[in-house]
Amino acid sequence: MPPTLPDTLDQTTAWLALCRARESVASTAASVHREGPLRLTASGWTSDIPANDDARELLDNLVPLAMHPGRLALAQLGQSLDGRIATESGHSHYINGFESRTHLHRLRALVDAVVIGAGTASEDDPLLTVRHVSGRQPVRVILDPRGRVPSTIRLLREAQAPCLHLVGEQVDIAQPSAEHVTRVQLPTATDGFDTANVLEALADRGLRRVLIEGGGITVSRFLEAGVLDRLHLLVAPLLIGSGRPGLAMTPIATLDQARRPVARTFRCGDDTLFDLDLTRP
């Protein structure tokens, strides 16, 4: 007898299917992933049983990422309604709610590497691990062209996941004492690393699915360079009124020069997620 299917597809089952689909695509380049009642493709999903609202929204949101073939460059920012990611003093914990932080951890679990700039690494001292959901740990990458990140940060001290420390060619490449840390030199320009070179260097190490997590300057540079496939903006119903902007790009003169990416919206608790497809005009 065939196994008895549950009456409803829930969010936990949907998330486990997404994690397995991501591994299937990464290891075999499969274009279809079938698991129990679910059938996942890059263009969407179907289920032999009804999905509850949370499962349906999770699948609608993340199937394009889990089933994305080949290389993927994704960025995310959490911000207020007026586009701020921190106060003027740098305080940002927490602009977005728990559901948005859970979404971020899901993104980490679906990629090979999570990238942050030297400023975020030094000021926020994040771990960049998957904690709020089940899932694999990504390689944690620090962009540090001038070698200014202190050795005391948790990424360089705590070995929950490997850490790749990218530094400029003028920086001493002596291997750090921590076994989980690898230091690699890259060429630099006047404003730091070339973003395309960073993605190529990661792909050469087998890190083909990359999340640019922060901060705002780093995300802005990757966005303006045109190397991102998608951008997830998590907007909290909060007005800060001043502080650090999320995106800071070259000024434009008229609105016809503005980018108008294809956008989808999803709820994340009290926050709103804008999923921007940057591959389509």
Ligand SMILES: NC(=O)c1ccc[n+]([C@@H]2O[C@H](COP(=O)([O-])OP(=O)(O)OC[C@H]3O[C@@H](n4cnc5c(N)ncnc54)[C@H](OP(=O)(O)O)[C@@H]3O)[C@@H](O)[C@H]2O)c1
Given for the second form:
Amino acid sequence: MPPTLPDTLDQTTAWLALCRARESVASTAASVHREGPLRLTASGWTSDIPANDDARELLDNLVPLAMHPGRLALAQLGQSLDGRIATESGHSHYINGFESRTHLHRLRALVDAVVIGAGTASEDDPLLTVRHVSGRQPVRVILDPRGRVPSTIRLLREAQAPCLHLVGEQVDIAQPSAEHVTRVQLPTATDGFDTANVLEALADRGLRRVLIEGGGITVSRFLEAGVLDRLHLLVAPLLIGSGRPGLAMTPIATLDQARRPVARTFRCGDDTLFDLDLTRP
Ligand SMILES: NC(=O)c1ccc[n+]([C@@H]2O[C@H](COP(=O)([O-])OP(=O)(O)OC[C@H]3O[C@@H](n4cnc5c(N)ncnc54)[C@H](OP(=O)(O)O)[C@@H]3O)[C@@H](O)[C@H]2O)c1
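Compare with the form predicted on its own: the form predicted together with this ligand:
Expanding to the full complex; the earlier chain stays at the top.
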């Protein structure tokens, strides 16, 4: 007798299928992932049984990421309605609600590496691990051209996952570091590392799917350089009124110069996720 299928597809089953799809795309470049009643491709999904609302939302949202062929550069920012990612003093925990934070952990689990700037590394002291969902831990990457990040931060001390500390060529890398930390020097120009070089250096180490997790300066540089495939903006119904900006780029004179990327929206609790596809003109 063939195995009987459950009546409906739930979110946990959908998430586990997405994790396995991501592995099979990464290891065999598969363009189709079949699993039980599910069939996933880069352009969408079908199921032989009805999916419940949560599973449907999750698959609509994340199938394009899990099934993305080849290299992927995705960025995220959690921001207030007025475009702030932290207060003036750098306080940002938490702008977004629990569902958005769970979404962020899912993004981490779907990539090979998570990148943050020296500002976030120093001020937030994050772990960048996957904790709210099941999934693999990404390599944690710090962009620190001047070597200013204190050696006491958790990323450099706690070994839950490897950490890549990218520093400028003038920074001394001879000093000892914890076993899980690799220090790598990259060339710098007046405005820091060339973001395409950063992605190249990561790909050379097998880190082909990358999440740029913040802060605003870092994400803005990758966006402005045109090296991002997608941007997830998680907008919370919150007015901060001042503070650290999310995106801050070179000023434009007229609105016809503004980018109008193809956007999809999803509910994340009380927040709204804008999923911007930057690969299409
Ligand atoms: N809401 C969110 O989603 C979110 C996410 C992350 C962080 N945050 C908040 O954001 C604040 C920090 O963000 P931020 O925008 O001030 O700083 P940031 O983006 O975390 O760090 C900026 C610094 O990182 C280094 N950097 C980034 N890109 C680089 C590149 N291409 N080349 C060389 N160096 C590069 C530079 O270091 P140097 O200055 O040494 O040159 C740069 O000044 C914190 O308050 C944190 O809480 C919020």
